[in-house]
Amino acid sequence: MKHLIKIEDLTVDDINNIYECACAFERGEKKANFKDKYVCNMFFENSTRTKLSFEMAQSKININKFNFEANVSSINKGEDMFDTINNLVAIGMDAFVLRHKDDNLIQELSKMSYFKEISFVNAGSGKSAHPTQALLDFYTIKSYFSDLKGKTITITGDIAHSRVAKSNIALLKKFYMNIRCLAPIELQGEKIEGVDYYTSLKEAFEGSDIIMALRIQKERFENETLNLDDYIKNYQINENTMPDNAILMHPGPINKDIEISSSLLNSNKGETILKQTQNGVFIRMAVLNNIIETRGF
C-alpha cells in the first residue's frame, strides 16, 4: 500500500488489514513509534473532524507532524502543486495528507516523480472520494454486525455531491451489502450500478439495518436548487421515521434539524455518529502505520 487515493484500490485483504490494525490500537494491543517519519498535512477545504482526527493519530504514532497554511505558502505567488510538494519531499517530508476540491489532483500527484520516495493520503477530493471517511465507517458497521453479508444500508440525503456516498458504495459492496440510495430525484447523482435508488423514505428504510444521513452541501450547488421544506418534509430522519432496529450514522458536519432532528440526535440514536468519529482516529493510525510498515520508508 504506497498510497490512498481511492477505495476501488484496496482488496478485501487491504481493508481487512486496515481494520484489524485499528482494531488492535482500540484495544491497546499494537502500539507505534514512528519518530523519524515527517507528514505534511495538506487542507485545502475546510475539515474539523478529518483534520484533527488525522493530527491526533499522528500523535498517537509519534509520527512527526507539519500543516501547511495554504494562505500564506507560495502557492499564492503562483508555484504549482508538484513544485510545492516536491520542495516539502526536499525539505524531509515523507507523506502527505491531502484534501482539495480537484477530484483528480491526488491521483495525479501520486503519480508523478519526486525528490524521493513518497506516499499520498486521500483526506477528500472534490465530489468522488474519501477513504478514511469510508472505512471509519465499516470499522463502525463492523462494531454492531460481524457479518456484512446480505445487511442492508441506506444512504440517504446529498447523493450526488458526496464523496462519503461513492466510497461507502465502493467498500460495502466488497462485502456483499445490499446498497439503498434514498433522495429526491435532483440529489440523487449518476447511478451507481448495483446500488437501489428510492425517493420514498418509507421504502427505502423498510428492513434496513443502517440508516446513513448525509449533509446537504450547499456550498456545492452551482446552478442547482432544493425546497429544504419539502426536504425536511418528505425526507428528515426523526423519532416517526427511524427504523427502531436499524443504527444511525453520519460523516458530519450535521444540519440539524435538516437531515436529522435534534431530538433523534440527542438520544441514544446519536451515539453512534460520535462513535465514527472516534472510530476515525483509529482507522487513520492503521491506514499511516501499513503504509509506513509496508513500504519501510
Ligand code: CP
Given for the second form:
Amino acid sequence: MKHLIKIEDLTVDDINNIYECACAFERGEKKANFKDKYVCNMFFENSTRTKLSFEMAQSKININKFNFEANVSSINKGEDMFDTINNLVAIGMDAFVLRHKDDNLIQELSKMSYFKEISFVNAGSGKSAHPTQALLDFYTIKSYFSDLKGKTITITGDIAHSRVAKSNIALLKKFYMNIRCLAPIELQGEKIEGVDYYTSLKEAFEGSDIIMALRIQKERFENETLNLDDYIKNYQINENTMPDNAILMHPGPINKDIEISSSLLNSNKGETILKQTQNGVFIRMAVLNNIIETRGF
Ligand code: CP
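Rather than the form predicted alone that you just supplied, could I have the structure of the form predicted together with the named molecule?
Now the full complex is given, and it begins with the chain already shown.
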C-alpha cells in the first residue's frame, strides 16, 4: 500500500491485512518503531478525533510527527499546495496525512510523479472520502459480528454531504452487507448502486443489525434547506425508534438531540460510539505501519 486515498483502491485482502494488523496492535502482540520516519499532519478542516488519533497512533509506533499549522504557514502568503508539499519534502518528510475540503486534491498530489517517493494518507477529503473512518468502523462492526455477509446496516442522516457514508458504503459492499440509506429526499444525495434508499425510519430500521447515524453538516449546505423540527420528528434515533437488537454507531461529532437523543447516548446503546474513537488509534497505527513496511521509504 503506497498511499491511502480511498477505499475503492483497496482489495478485500488489503482491508483484512489492515484489520489483522490493528488487532495485533490492540492485543499488544505487535510493536513498531519507525524512529527514522517523518510524517507531517496537515489539517485544513477542523478535527478532534482524526487528528488526535493519528497523532496518538504516530506516538505509539514512534514515528516523528510534525503538525503543519495552516493558519500561520506561508499558504497565507499565497504559496500553493504543490510548493508547500515540495518544500516539506525538501525538509525531510516521508509522508503526509491530509484533511482538506477539496474532493480531489489528495488524489492529484499522490499521482504527481514529482512526489513518487512520498506517501499520502487521506484524513478526510471534502464530501468524497474518509477511508480511515470506514476502516475503524469496519473494525468496530467486526467486534460485534465476525461474519458481515448478509448483515444489514442502515446509514441515516446527512448522506448527501457525507464522506463517511461514501467510504463505508464502498467498504461494506466488498463484504456483502445489505446497505440501506435513510434520509429525507433532500439529504439523500446521488444514489449509489447496490444501496437501498428509504424515507421511512420504521421501514429502514426493520431487521437492521447496525444503525449508523451521521451529523447534519450545515457547513456544507449550499442551496439545500432542512426543517430541523421535521427532521427530529421523523428521523431522530431515540429510545422509541432505536431497534433493541441493533448496535448504534456515529463517527462524531454528534449534534446531540438532533440525530440522536441525549438520553439514548447516555444509555448502553451509546457505548459503541466511543469504541469507534478508541479503535481509530489501532487502525491508524496499522495503516501507517502497512504503508511504511510496503514502501520501506
Ligand atoms: N469522525 C471524524 O472525522 O471526527 P473529527 O472531525 O473530529 O476528526
